[in-house]
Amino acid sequence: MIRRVCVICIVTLLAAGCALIRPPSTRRTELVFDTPCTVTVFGRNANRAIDAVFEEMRRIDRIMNAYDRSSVVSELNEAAGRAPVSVPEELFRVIETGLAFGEVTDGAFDISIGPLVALWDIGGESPRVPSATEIEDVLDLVNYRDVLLLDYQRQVLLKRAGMRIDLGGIAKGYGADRAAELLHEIGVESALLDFGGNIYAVGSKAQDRPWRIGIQDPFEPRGNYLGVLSIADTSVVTSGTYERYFEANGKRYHHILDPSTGYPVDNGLMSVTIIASSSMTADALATGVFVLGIVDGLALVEAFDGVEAILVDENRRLYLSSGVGERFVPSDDRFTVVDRVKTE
């Protein structure tokens, strides 16, 4: 389902000589959503809270993992072109949200992209460059408007045989939102969720100080960051060309596919980071904005209240949405912050 590896390096950056009194923390990493997921909880009853989070994430994964043949999503895909399938309410709402992002991005984000993902298999066991004919044939099956919702019966119908939804660009965000909600219900006031690059900061880190998140430098190995973002009760999601890729005939092919062309996006972007209170929103927009490109992508972000973005292009230029402000501090002088007006 989701094989994207961690794209954001979490860094602890404390002012020199500043001694903060912090409650003890407990951290655990498990494989969920086909990726290592790490939960860090501060305070008492941390182990109980972490147990609850991973139990809930495994439950969601069993429903929404398109690569698990026993999942509800797989059942839905198997019934494509034949009959509607009754689905759990939460899956219905996630699909509904995915289709809404299909509309607002004009198809740049498309949950019906499954046939293309399977054809390229980037990040899988047999990645390859498909022929133009293969891509053309599969493109006919990629259209979020052919995913029909029967709200009164809570059923979903994929109109044509061979269609396949893939919630890899949104389900992990839903999982992070649900985990944060669960932690709040348990009474956890400070925690950090890292679901394979979907970061959710629950509360503040200590003494009302924000979490400080390092944004991965897309030109360097993981663990190298281009700047630091300060957040609390917020999600940060990054999509980048360096996350999953393969090379063939001297060319690199990354995993972010353009639903309109069937090929990896080639618009000069290297990474897109979205900051939002909803991880599901950040997840979907990280892909949608990447596909749309700098000008249209930033315009879309500006249309959302409480959503911000940091875009990095192939020339080491940073494009920031208007509300990022002082929360983001570049830390690598090889990058240049560009006035957004110059992109219009």
Second form
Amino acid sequence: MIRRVCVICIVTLLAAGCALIRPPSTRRTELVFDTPCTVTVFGRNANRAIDAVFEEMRRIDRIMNAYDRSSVVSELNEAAGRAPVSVPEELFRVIETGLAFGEVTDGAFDISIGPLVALWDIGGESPRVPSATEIEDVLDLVNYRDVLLLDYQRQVLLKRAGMRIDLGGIAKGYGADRAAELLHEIGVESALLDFGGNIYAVGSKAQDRPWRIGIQDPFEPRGNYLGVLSIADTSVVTSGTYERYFEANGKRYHHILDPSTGYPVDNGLMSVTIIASSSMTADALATGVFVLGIVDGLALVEAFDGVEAILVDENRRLYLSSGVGERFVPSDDRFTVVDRVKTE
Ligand code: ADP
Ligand code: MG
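Same protein, different state: after the form predicted alone, show the form predicted in complex with ligand ADP.
Every component of the complex follows; first up is the chain already shown.
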């Protein structure tokens, strides 16, 4: 009995101690970018900071959401094959960055994927497997090289009628970068942003302790982690087959499409996590590396300074890029860690 009371006392003291050294946090979840977004802020004025973040995210979404008919991206898509459209500076930069990732991934990441996304309607109201001819017909419209930037006038032209830009693979990353910047401007020193798998850790958690981010186990329901990453002032973005998909004929069709075939990527990968200080880079690369596959994808990650990756394949193998190091700790031994990939 006495022992039990002591244990309770110690636990209570520990809890009180934690409360003393750890400033309180405020957390809120709202639907933006068609996905639940959670913002956690430590310290004073958290509510005001969170308000500001969501207001900014909704503003960005109104410009960049291809499925909102009144967005600037929709206006751009409507004008495809007809006329260039003047766009806000920040949209111009996001499109420019998207095209740059088109170049470095050799077209694996392609922001002109819109007609294919619309055809499959994955995550939409009536997803279906299109016929081979339907895919053939729209494939021709998917080519980031046909997105022209008229720099001096900040205009964008989609060269051919029917082309559509879809920033679903990069806009949340841009949003997370902007939110982190905004929080810094407001004076927030410690916050965690989670925009549907796009994480940004602002500062460290408390007392120079890093944020510990669980990486979703793609074989298990949401909230089950295959390992934990310790980070500060960094973004972690995961693209996985489990994010958005539908099933037909016993097969899973997910939302990451291969622009060269027109079908969901089917290369044995289950998820790709990218660690980078820019969430936009991490977002675009998570999608691009997923399409490129293990060997080419990891080679691309190695070519970037300050970018790391964790890939998971269908055989429960984890492939780590060379600089992940001690920051990542697997949860248990259900996965085999491969830290050197043969390129032949
Ligand atoms: P999410 O975080 O929503 O799971 P991802 O960052 O993995 O999204 O990107 C997938 C989204 O990007 C798709 O829903 C689609 O809008 C778009 N997309 C799909 N395939 C590609 C591709 N090959 N290149 C660029 N964008 C893509
Ligand atoms: Mg992405």
